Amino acid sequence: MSNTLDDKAYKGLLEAIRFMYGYDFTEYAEPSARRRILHFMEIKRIDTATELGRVLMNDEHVFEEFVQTMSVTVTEMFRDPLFYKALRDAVVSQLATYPVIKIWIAGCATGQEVYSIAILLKEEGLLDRSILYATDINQHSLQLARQGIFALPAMKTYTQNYLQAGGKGAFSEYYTAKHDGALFDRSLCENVVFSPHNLATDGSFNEFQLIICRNVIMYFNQSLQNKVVDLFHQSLSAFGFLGLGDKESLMFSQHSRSFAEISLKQKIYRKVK
């Protein structure tokens, strides 16, 4: 098989796929994209993208597998500590200034990241008034992120990562060891509403006081970037929070002198105007 993939075949496959599906990867981040289509090609042992093409089209179950290789899955509880523990320093005691908090968790994958965010809140006495929006474009994702069932033997991380991020309790209580996983506590998701949300293509759907998405735009091209930036700009309130991954930044956005560091190495911004 070919490791290549000429540019016409290239964009001829995402027009596509835009076409039939409404799923845009059009602005995703050319290397990223071209990796993870070859390498969904060789495990489905297709030679060109006009076959990869010709699959797609007519087999609905193949393209939710394409998807899956598409997005970003790789994710842990309390990942990057740091951030976790400059949320807490820096901007829970803000939030609990509302009567109601809402947060919107976009890319949440497989829901690591959601049950973290839940976690702190409870910690903090913020729990039961937030509302948590945990949005992703892989809908095998969200459906493992609503189970909330995680593999056991990855427990001993994230217990590590929690204590870190400056968890306040025993990091077992949040869960039930059953066979090989690990079953977190239902009560934590009952204000979390799991849904799928594309964002290279949907809109705005309510206003957030804080929004993380962390490790996700970096997979897309500049323009992309701005217009998700764009979108989170539009979905914050007045003073509200984004979260962004280590290696993302605002530096280059068109929207970078409406938000404020809160903290420079964490990536948190405050949204100023």
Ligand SMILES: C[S@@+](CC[C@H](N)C(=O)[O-])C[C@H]1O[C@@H](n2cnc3c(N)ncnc32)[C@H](O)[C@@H]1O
Contents of the next structure:
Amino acid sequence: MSNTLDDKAYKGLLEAIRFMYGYDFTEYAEPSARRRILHFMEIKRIDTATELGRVLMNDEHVFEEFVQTMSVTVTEMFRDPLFYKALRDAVVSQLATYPVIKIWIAGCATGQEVYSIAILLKEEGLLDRSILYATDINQHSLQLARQGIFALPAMKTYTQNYLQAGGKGAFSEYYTAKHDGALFDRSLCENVVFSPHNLATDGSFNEFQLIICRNVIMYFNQSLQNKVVDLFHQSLSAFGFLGLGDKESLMFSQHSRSFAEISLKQKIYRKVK
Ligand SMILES: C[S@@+](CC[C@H](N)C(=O)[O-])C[C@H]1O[C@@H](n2cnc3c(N)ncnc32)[C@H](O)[C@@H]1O
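Switch from the form predicted alone to the form predicted together with the ligand and give that structure.
Shown next: the complete complex, the earlier chain at its head.
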């Protein structure tokens, strides 16, 4: 990679973006944020940070593409199946005690996680009285999530994940194959609200019994991770549950004592104070 981005240019660029568009990437973990910015410069054939700043400030469409690059969208259905198994085994019976179950899936990317949770809730007889709020900063991803059409070749892996996650039915009954896409049953997202929400800048918007935010805060620095965990703490009802990703934990969080570990391995926590 021939481009470079010194400290001053890096910070200046992110401040300018925050000022102009309100997107705050200043507290993203620097090594990976830098890598993605340099990658963007390379594909756009932009040599300097000054030039990149000029292009981003003057062209909203290029900025949208920049947001795509900054937000890593990798996801899959029943990703880390044992996480879902632990949810079924340790959390579902508690959720069942609420008349209405509110769930926030933060950083839902293209929605595979949302449909997975909906399937799990359906199999446990809880989908009808659940409301799922699925949020992300990436509008393009949210659009795909609403459509619920995923690549047909991925169904092989998704089916294996589903079975390992303790799936109780036949995975193929949840989608209809069309050309090279699998269209997921519309009834799964009847109670899903897809909406933009930026964890770095936006506040709490409801009270939830379960918040799932997997493979998102690992891209943030410690200070932003703390802020986001604080937001989750505020947004959880008493004894609400929080599920994080495989490589994430509350261990270094200022809120670590406010949560009990339900499954240390699967990163499932419960708010205790
Ligand atoms: C690697 S994906 C994880 C998707 C899914 N949660 C999973 O585990 O499969 C990370 C997602 O976090 C989103 N994201 C990044 N920064 C965010 C922010 N500040 N607020 C909300 N979502 C954010 C990205 O757009 C992306 O969709």
